[in-house]
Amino acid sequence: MRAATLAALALLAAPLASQTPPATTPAETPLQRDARMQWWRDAHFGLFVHWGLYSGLAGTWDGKVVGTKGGMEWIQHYVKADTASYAKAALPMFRPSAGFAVQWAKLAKAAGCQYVVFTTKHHDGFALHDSKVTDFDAGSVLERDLVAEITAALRAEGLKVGFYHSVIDWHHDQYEYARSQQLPHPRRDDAYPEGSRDHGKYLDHLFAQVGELLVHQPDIVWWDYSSIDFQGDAAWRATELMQKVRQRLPAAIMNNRLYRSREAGWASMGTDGYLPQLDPRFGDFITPEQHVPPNGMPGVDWETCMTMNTTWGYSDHDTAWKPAKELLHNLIDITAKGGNFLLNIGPRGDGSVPTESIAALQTIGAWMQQNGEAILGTRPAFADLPFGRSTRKPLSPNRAKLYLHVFEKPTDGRLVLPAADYVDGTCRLLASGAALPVSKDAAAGGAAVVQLPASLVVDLPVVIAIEHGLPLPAGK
C-alpha cells in the first residue's frame, strides 16, 4: 500500500500521458462481465489486511520509533535498510500464532463483511506462501503456507477471497528499482550493488508466484502499485499478467493498479488522483485511496480503501484511531454514492488484532445485524440529503424498497424527501420495525414527509425503509 507522506511527493499533478492499450480485449460481453461483477456490486464491505514482516517491527526500528504517523509497512523504506539488515531485524518479530486465521474470519464475519483482501506480499518481498521460487517466504522461514490458512480460514465462514500482491519488490536482486523515479525503493539513491540487472528476470519471478497464488483460486487480485514513469506493459508485462489470472481464473475480479494512465482511473501520483473512468481492458475497478469520491463515479465501479488510524501496516505508536461512527458514517456514504468501502486492520507480528480495530468493527458488526439489509445488494437512490444519505433496493418488477440513513435527527423530526410518490408505502425504523407515519406535506412543495418519533435519539445512523410500488429514483 502506498503511504500518503510519500505519495504526495513527486508529480502529485502531473498529467498522465495515455497508455497504449493492450494487444486484445477481453471475449467477455458487458452482460457477462455485469454478471462476474455482481456479487461485488452487491456486498459494498470488505476488510483489508495489511500483514507481513513489517507487522513485527511494529513502527520501531533499532530501538527508536520510527513514526507515530503514516504506514509503517514501508518502514524498511523510511529506515533505507538492505534486504539483508532488513531480514535480519524482521524475521525474529514474525511469528504467526496457530490460530490467527480464524479469529481474522470470524471478525470480518461479524463485523458483516462480505470479503476479505489481504496481502499475499507487500513491497519487501516477503511472501505469506510457501514459494517454489525463493526462500523468502514463509514456507522456508515458518514451514507453513500463510495465505493457504487464511484462505481456508476465510472461505469457512463464506467470506469471498482476495489476494493483495505488490509487483514492487524490495528484496528481489534482479527488480530494476532505478528504472522509476517515482516508486519507492530503501536503496533508490544507491547504484546496483551487483552492478547491473535484468529486470526480465524479477518478471519471470513475479509470474511464476502469482501463478503459485492462483491455485488457492481467489475471487479478486488486488495488484499495488504503478507510477507515471513505470507503469504497464512496460513495468510489469500487465497484459499478459491480467491475462494469466482470466486463463486460469475467469471469474476473477481485479483492480487497475498495474497502469497509471487516464484509461486505468488515473489523473495523477497522489492518492486522490482518480478519475471517474475505467476501460475495462485495464481493471475491473478504481481504487481511490484514503479519500470517499464527493460525488461517487456513476456508471464506474470503484472501491474506496481506508485505514482505522494513518497507518496500514501495524505500529505501536499510532493513536489516531477513527472513531466507530465516523467509519460507520463512510460505508453508508460509500454505499449512497455506489462504491464498495475496503477497511483495513493492521494485526501484530503474531496475528493478534489491536483491540481498537477490534472495538471499532463490532461496533459496525451490530450496527449490521440490524441495519445490514439498507447496505448489502443496494444501489444509490436520491444525492445526499440534509440529515443523511439514502440507499434503494428492487424487491420485484413491481415493489421496492427506499432507505434513509439518518446521520442527524432534524430539529423537528422530520425527514423531507425530494418526491411525493412514498405517501402510500408502508414506512418503517429498520431496526425495530416499528411503525412511521408518512405525508405529503404541502408547506414542502408537496413532498413527502417521514415524522420521527419525538424519542428517538440519533447516536449512530437510524434507518428508515419505506416499501413502495413505485419506480425508484434514478441511480446507478
Contents of the next structure:
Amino acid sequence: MRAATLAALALLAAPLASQTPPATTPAETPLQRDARMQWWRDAHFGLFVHWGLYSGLAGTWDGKVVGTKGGMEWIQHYVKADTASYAKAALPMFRPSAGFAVQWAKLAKAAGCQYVVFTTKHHDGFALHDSKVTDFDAGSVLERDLVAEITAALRAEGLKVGFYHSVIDWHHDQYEYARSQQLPHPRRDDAYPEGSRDHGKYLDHLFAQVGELLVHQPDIVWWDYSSIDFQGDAAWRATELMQKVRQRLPAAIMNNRLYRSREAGWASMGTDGYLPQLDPRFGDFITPEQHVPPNGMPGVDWETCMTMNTTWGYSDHDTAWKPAKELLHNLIDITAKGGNFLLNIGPRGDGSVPTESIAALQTIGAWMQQNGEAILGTRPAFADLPFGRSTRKPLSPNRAKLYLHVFEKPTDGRLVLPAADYVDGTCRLLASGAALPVSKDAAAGGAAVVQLPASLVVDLPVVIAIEHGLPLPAGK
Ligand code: GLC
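Structure of the form predicted in complex with alpha-D-glucopyranose (GLC), given the form predicted alone:
Let's see the whole complex now, leading with the same chain.
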C-alpha cells in the first residue's frame, strides 16, 4: 500500500474538528505534494474538450442563430429552455460516431498534449457516462458509456485523463438555483415548478455520479464552478466532495472551482479576477480563463484554459478562429511563466472536430515535434525578453539547458541575454542542431549575445538551446 493511501486512510479514521474545515489534502509534506504534481507541472500542454447535448444544437435554436460569439454550451440558458424541451431538441442531434474518441486521442497526442480534460457533465446536467442515478445520461439514451470510451482511447495513447464536472446542474429537480443570484440557470427568474426544492437531494445525486466516475480513475478532476454567493461547503459540501476524491484517488489533481473565495485564489466573479494564492485545501491549481496572467503566478500552480474561437461548445456560427501562431505563442508564453495551457476543442454532435481546430493542433504538433523539449519538463528562466521567451531544464546537478524562444528576430540578429554568462557550453538551433556563436559582448555590457544567421527567417517561434554550467535560477 502506498504512503499516500495510508495517509488518506489515517485521515478517514481521524475525528474531524467540528469548527475548522478539515484539510482536504492528505497530510502531505511539500515534497510529497511536489511529487504528486510533477507530471502536471512538466506537461504544460493539455487539450480541453467541451462536448455534450449542446454540441449537436451547434448554436442554433428553433431555426434561429442564438449567437455568433460566446459559449454555446450555454445555449439552454440563453434560450431559457426547461430540460424537457432542451432534451427534445438536442437529443436527436447528439449522435456520436463509433470512432470519435480515438480521433480525439490521436489528435491530442500528435499535437504534443500530455493530457486531455473532457466534460463528463456540463451545466445542462447531461451525464456522458452510464449513470445508475439518472435517465438523463448517455447510458439511458444511447446505450453507450461515452466516458468509458473516451477514457480508454486517451489511455491507449498514453495520455493522462481529466474529468471536467459541472456542479451547476440545470436539469436536476432539486437543485436550488434560487440560492444564487450569480450562477446561471435557464429558469432563474421562475419559481420552482415543484413549489420547493431540497438541495441536499441534488448533492446526493452529485456525490453518486462523482462516485461512478471515479471508477475510471481520472488523473485530474476539473470542477466547474462557484460564485461568491454560492460556493464551498454550503453549495456543494465541497470539503467532503474533495475528500471523497482524495480518498479514492490520492494522486488526483483538482482545481479550485468548488470555491470563489480569496483563500482559493479568486478576487471577484470576473474571469480575470485571480489572486496568486491558493491554500491547497481548496484545490491544487488556479484556472485563469481566456487569458494569461501577465507575470504568471509565482509559487502557485495554474492553468490557463482558452478557446480557439470564442465558444467552448461547438457552434456553426463562430468563425473568430485564433491563428495557430497566436495559440503557439500562448503555449510558450504560459510555459515560460510557469503555467499550463489547456486549449479547447468543441467537437460536433457526432464527435467530429472542426477542421480549423485540427489544422491549428497540427501546426502546434509539428512545432512540438521539433521543439517539444523546450516545453516539456521545463521551468521558467528569465522574465519576458524583448525578442521572445525563455525556459530551462536541468541536465545534471551542475549543468542545465536554457531555451530561447525567438518570437521576433531582432533586426541585427543579436539575442542579448540578461546575464553575462552562458558562454561555456554549446549553443544550437534546436530544430536543426546547427551550432550558433555565443559570446560575451563588451558593447552589450559584457552580456552573453547569440548571433542568429542572417538567413534565418522567424515565422513560427525558433528555439535556441544553450547548455551551460550555471546554477539554475530559482523556481519550482
Ligand atoms: C465557464 C463556463 C463554461 C466553461 C468553462 C471553461 O465556467 O461556464 O461554459 O465550461 O468556463 O473554463
